[in-house]
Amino acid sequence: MNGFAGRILKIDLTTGAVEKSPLPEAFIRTYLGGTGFAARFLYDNVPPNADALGPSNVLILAPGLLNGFPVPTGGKVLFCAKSPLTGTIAESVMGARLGSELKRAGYDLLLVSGVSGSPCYIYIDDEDVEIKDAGGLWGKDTRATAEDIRRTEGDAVVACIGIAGENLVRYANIDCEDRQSGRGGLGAVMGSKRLKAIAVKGTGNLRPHDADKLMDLCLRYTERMIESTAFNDDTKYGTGEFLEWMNSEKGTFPTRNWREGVFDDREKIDPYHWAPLYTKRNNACLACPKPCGRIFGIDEGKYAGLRIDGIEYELLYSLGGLCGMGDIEELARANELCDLHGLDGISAGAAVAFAMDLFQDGILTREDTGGLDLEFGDPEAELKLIEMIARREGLGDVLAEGVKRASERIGKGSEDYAVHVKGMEPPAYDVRGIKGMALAFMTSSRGACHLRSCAYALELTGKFWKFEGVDRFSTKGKGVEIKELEDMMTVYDVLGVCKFSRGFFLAEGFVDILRTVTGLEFSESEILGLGERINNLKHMFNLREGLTRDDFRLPKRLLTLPIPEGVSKGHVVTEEEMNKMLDDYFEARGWSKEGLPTEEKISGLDLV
């Protein structure tokens, strides 16, 4: 079929078996690509209650359907497995060339199972697939690993883990070309398989259904993006360009482990302050004409020579405001450590902030911290803890489990300080002042997440897509709102399109693009129905792994501690509001009060 390579590649690291099989056309029509393919294969190939860090878990690499074609921002590829952090489905998207390269090598999907007897890496060069020794790479950081493999394999695209993945830190990530599949501990899944890296070279061509029309559409959307009002701010200041707005106009920037919703040192970490001083150049994801990525560089002083891709909004929050850190160079170093060691910067920052909070209230003492004074805003404490987490040393070994498990080990009331949903540390939206996002944190299949729904875009502005007049402080209508947004954003992850292009691509635009690439005819309602099917499938996987209604709860701090200052002062999500929104969401999904899909729902979505 046009638009696809047409094959699945399966590798068993225990036996060394390599299997190539055709991708059935009926399966393509039902799931299309990206997160659709990944969710189906995860459900079918990982046995119930499998150990996420055991041989039965399956690591899945799933390119978006549009990978390999010049659709603007259509270069997103997805890793997926059962999460060692949450026990639910874990999926995380990155903007590297990996997906395009895998499709050009001849595969729409890579499944890795088993455990290697020794450190290894997978090398794919079109038809040649090998499992190679990585003994000399074990212990190296992500940059050194990728450079070493490229010296051996030429211009292969390399995805790899750092020492955090090797040490099974439950929120270790996967790095590729300065982009990360960050959330849910997918790097730890690779580490558990002793899989240091996946290197891919592809030389084949992908054929679209209608090349001329596809080029017309690509040029039209590219022009729209370049001429948009957002182009200037996005390319100059990146994803952090609205940091000041989130503080001063919305009062929803989580600060000092969610004690506050406004960071008083925000000017020092605002891109409008530091971007002109430290940005060396833009650094676009594959196929993106509107690059928000940038190379941040320090030329002199303590960190002279530092170069990172960033600093993204989420890490300005987690490594910045959440830890009370107002020094941009120290924050950049913390970002660099997370990248080199292969740590999810959101969860790592949240774990550090959690420990600082406990130290401030005397629950942790210097005896617990190995002599460290864990004060909010202390850069030495933050950098040292990140190192300890990656190496699982001392208190770092406890924090490497994530704040949920760490609080269970520490005890002494520390559970009240652990901010998470389903075990996942949240991103940079203080949902006490954004009620729809509070529900989105609860319902996301991978734990607290802003990207499964992108509801912040609607909640904070009051209108997006087919919604208008939305009140962020109200709980009214949130069930339908989040359900519809989740289904829409799932289509983005099927196609491999960046969600920062959500102002340009909506369902009707995807219908045109899908037709020109594949020849498949989908109506707008059918493509949104595809999103609904996939979200139900992910939910069924989570239910099979033991998820119950109690796992959807918000953490105690967000239910009992109102935002103390700023525009959202006094706001909190009450227990009653939480339960009402969740009831509304389950009803919108057609699920029972306990969140169970009916037989009719499952059958109607062709999920039997």
Second form
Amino acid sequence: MNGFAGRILKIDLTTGAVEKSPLPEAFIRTYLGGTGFAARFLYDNVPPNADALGPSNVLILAPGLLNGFPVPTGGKVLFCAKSPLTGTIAESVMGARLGSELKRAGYDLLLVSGVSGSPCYIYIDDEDVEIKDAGGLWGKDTRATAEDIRRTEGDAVVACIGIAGENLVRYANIDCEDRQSGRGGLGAVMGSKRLKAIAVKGTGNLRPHDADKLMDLCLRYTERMIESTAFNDDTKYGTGEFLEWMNSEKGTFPTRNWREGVFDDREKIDPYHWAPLYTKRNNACLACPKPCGRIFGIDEGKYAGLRIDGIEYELLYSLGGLCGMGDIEELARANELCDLHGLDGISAGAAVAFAMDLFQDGILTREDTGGLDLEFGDPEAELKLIEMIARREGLGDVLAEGVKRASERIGKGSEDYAVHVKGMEPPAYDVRGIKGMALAFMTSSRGACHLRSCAYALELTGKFWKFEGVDRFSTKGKGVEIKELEDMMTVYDVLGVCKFSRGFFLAEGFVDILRTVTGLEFSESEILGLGERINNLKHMFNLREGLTRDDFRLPKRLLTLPIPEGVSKGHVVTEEEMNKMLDDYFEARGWSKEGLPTEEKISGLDLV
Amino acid sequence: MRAIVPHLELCTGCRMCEMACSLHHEGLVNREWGRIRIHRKGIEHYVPVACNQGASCDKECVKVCPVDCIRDVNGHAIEVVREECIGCGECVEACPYNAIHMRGDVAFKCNLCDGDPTCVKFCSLKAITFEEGVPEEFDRAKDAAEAMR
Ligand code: SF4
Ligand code: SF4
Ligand code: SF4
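Give me the form predicted in complex with its partner chain now, not the form predicted alone.
Zooming out: every chain and molecule, the one shown earlier first.
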């Protein structure tokens, strides 16, 4: 079928077997691509209760359906596996060329199973698929690894892990050309398979169903994006653009391990302040005409020569405000450490902030920290601890487990300091003052997450898509809202389109794009139905892993400690509000009070 | 003659130009069919390279073609007349800018889309423009691309 490569590639690292099989057409229609393919393959290929870091977990690489075509921002690809951090499905999307390259090599999906006897990397060059020795690469950082492989394999696109993945840090990530598949510990899954890297070269053609119409559509959307108001802010200041707004106007910027919702040092980490001083150039994801990615560079001082892509809003929070740290150069260095070692910067920052908080209250002492004074705002302590996490040294070994497991190990009431849902440390939205987002954290299939629903956009502005007049402090109507947004955003992950373009396409726009690329006719409601099907499938995977209603709870701090200062002062999510929103959500999903889908629901969604 | 002029500091590496060029001319997407190509090295460098239409070269491709199939057909651009190309690859060897390519047994290069360049429309940050170029601009891109090899 047009738009697809038509085949699946399976590699078993235990036996070395390589299998190429055709992609059945019925399967295409039901799951379309990206997260749809990935969720189905995960469900079918991982036995219940498999060890996420053992041989029976699989690592899936799934390009979005539109990867490779010039549909603006349609260059997203994702990795998927059972998460070593949450035990749920993990998937993490990045804007790298890896997806289009895999499709051009002739595969719509790569599934890696088993465990290699020794460090290896996978090399794919169209029909030529090899498992190669990576002994010399083990221990290297992500940039050096990619450079080494490109030296041998020429112009391949390389995804790889750093030492955090090798050391099975439960939130290690996967890097590809300075883009990361960041959340949920997919890098640790790679590490557990002793798979250092995946290098792909593809030379095949990608043929759309109707090239002329596709050209028109791509150009129209590109022009629309260039003319949009977001263009200037995105390209000049990146995702941190709304940091000041989140602090001053909304009072929902989680600070010092969620003790506060406004960061006093925010001006120093606000891109309106630092972007003009440090931004070297824009750095786009594949196919993006309005790149929020920018190269941050330091030319003088102790970090002279530092270059990273960022600093993203999420890391300004996790490595900045959450740790009470307001020095932008030190923050950049922390970001660089995470990138080079292959650590999810959100979870890493959250783990450091959690430890600082415990230190402040005397639950951790210098004895536990190896003599380190873990004061909020101390960059030296932060950098040292990140290094210790990546290497699993001392306290770092405990924190490498994520805040949930770490608090279980530390005990002494530290559970009350561990902010997570399903074991995942949350992103930069103080949901005590954004009730719909609180629900979104609770319901997301991969643990606390802003991107399964993107509800923050609607909640904070009151208006998006078909919703209007939404009040962020109210719990009313949030069940339906989050369900609908999750279904819509899942479509973005099927097609591989950036959620920062969410306002441009919506289900309506995707009807035409799908037709011109594949020839498939999908109505708007069928497109949303696809999102619903996939979300139910992910939920079924999680239920099979033993998840219950209890796993949808918010952490204690967000239920008991009101935001102390700022515009959202006094707000908290009460136990009652939490339960009401969850009831509403389960109802909107057609699930029981315990979160179980009915037989009817499952067969109605074609999911048997 | 006007040509596709690269502005190195502005290129974001989005590769819209490559994809759009190939889609426009071939009805499919393949970077190896792009008349414009983006070269990348490390985290900081992207370089767009397309033919300068003689603004900065001596039209070596035209000179070496044994069957004279590279020529100015319509006053817009120097192009490869596909039907006449015998696939010898001499032009590819001769171009100092690495701006003419072979795929299968046919050479192809930028023909400025008959005077209405597709790639430029897709370049949101104006890292490539359609204008009268000065040789230094093309040479900087050439040197930068060569340094990446
Ligand atoms: S479209 Fe412009 S910014 Fe994007 S890769 Fe091409 S020249 Fe660079
Ligand atoms: S293809 Fe090369 S040699 Fe020919 S005109 Fe263009 S830049 Fe000059
Ligand atoms: S002007 Fe046309 S032919 Fe030349 S590089 Fe741009 S899109 Fe390709």
